[in-house]
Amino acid sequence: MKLIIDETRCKGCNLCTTVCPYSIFTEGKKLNERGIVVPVLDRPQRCTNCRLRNLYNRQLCGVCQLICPDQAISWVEETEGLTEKVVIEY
């Protein structure tokens, strides 16, 4: 699982930065194209939903998603990388 912030929905309230028990969000520093400062994922690997949701087959935290008034936070399945044959030339 991978956590994403939909920048088209986020209004920059930063509630997610205050409620996350794992401190994976930080306040953004740059304005996006709509003039809004969107929070940044600082350490998403600390999120239990990102790491363990598939293992336990249920949502483990999700406070950021629940508190977001704009429904801008969600999880997506990560696709495994495609294997490709690599030719090394000397």
Given for the second form:
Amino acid sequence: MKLIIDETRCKGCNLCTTVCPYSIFTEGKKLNERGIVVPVLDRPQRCTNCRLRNLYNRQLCGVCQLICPDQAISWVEETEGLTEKVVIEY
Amino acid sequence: MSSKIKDWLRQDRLPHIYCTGCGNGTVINCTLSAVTQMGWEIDDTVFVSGIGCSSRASGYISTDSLHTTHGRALAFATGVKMAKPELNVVVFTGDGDLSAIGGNHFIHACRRNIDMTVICINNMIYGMTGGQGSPCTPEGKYSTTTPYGAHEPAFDLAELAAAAGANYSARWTAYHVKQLSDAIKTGLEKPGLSFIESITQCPTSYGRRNKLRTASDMLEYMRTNALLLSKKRRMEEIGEEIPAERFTVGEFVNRNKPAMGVPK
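Please supply the coordinates for the form predicted together with its partner chain, as a counterpart to the form predicted on its own shown previously.
Okay, now the whole complex, with that chain kicking things off.
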């Protein structure tokens, strides 16, 4: 699982930075093209939901998703990288 | 969003019109989380709402919805439920809509104990029309119509619903998201009128006049001032004084009185 913030929906209220128990969300610094400072993710791999949701088969925390007033936070399944044959040149 | 909640939202209408940091979106999330846990069908559910910021919520949900006249959401919802008792009726309403203009409809819907769930988004002000004081504006707080601080005591809607005869009455805040969705789920399961009040932040109209300019400040205010009902009763027993600023949260009443409009 991977945590993502939908930049087309986020209005930059920073409620996620206030409530996240792991402090994964931090306040952004740069304006995006819509003139909104979207929070940035600081090492999202610490999120229990990202790491352990599939293992326990249920939502483990998800407070950021519930509190986000703009429905901008979600989790997506990570696709595994395609295996590529490495050609060794002599 | 989990895939199920996503199905219930009208993706073509998002992002919604609410201001930055408005708690209405949070209450929509909690409601849809509870509704999806119930396993209801989109075609069997109706969302009814009145007028105001909170009442825009039904327009963002992909079920059939009624956006009705000011204060009359409960009257319309009663009509829907009595005509087709098999439908699941959920009402979104604001504090001004429910307690001021629709006050009488609210009391009598509770008295009749009609099978529906009423979710009141209480942002303590009339947010959409410029920040006028509502019956839920706490004493001493500022709004455009109370520039020297509100002099009148605020309505306690959850207590009112319990006294008027609702089967379930609870109050939580937009900070207590898990408890709020659990309370809404209990309300949806319960036959008879279930009333869930959610205190939400309105940083634009309420917060900036009351030194709570950002949504995070308002969330912090709700976190520090929410007092659990059981703790309040304990404090009253030992005669401890409860600060005027604090408001109670929790389950006020949960009973099984005979209800109207329950499908047989």
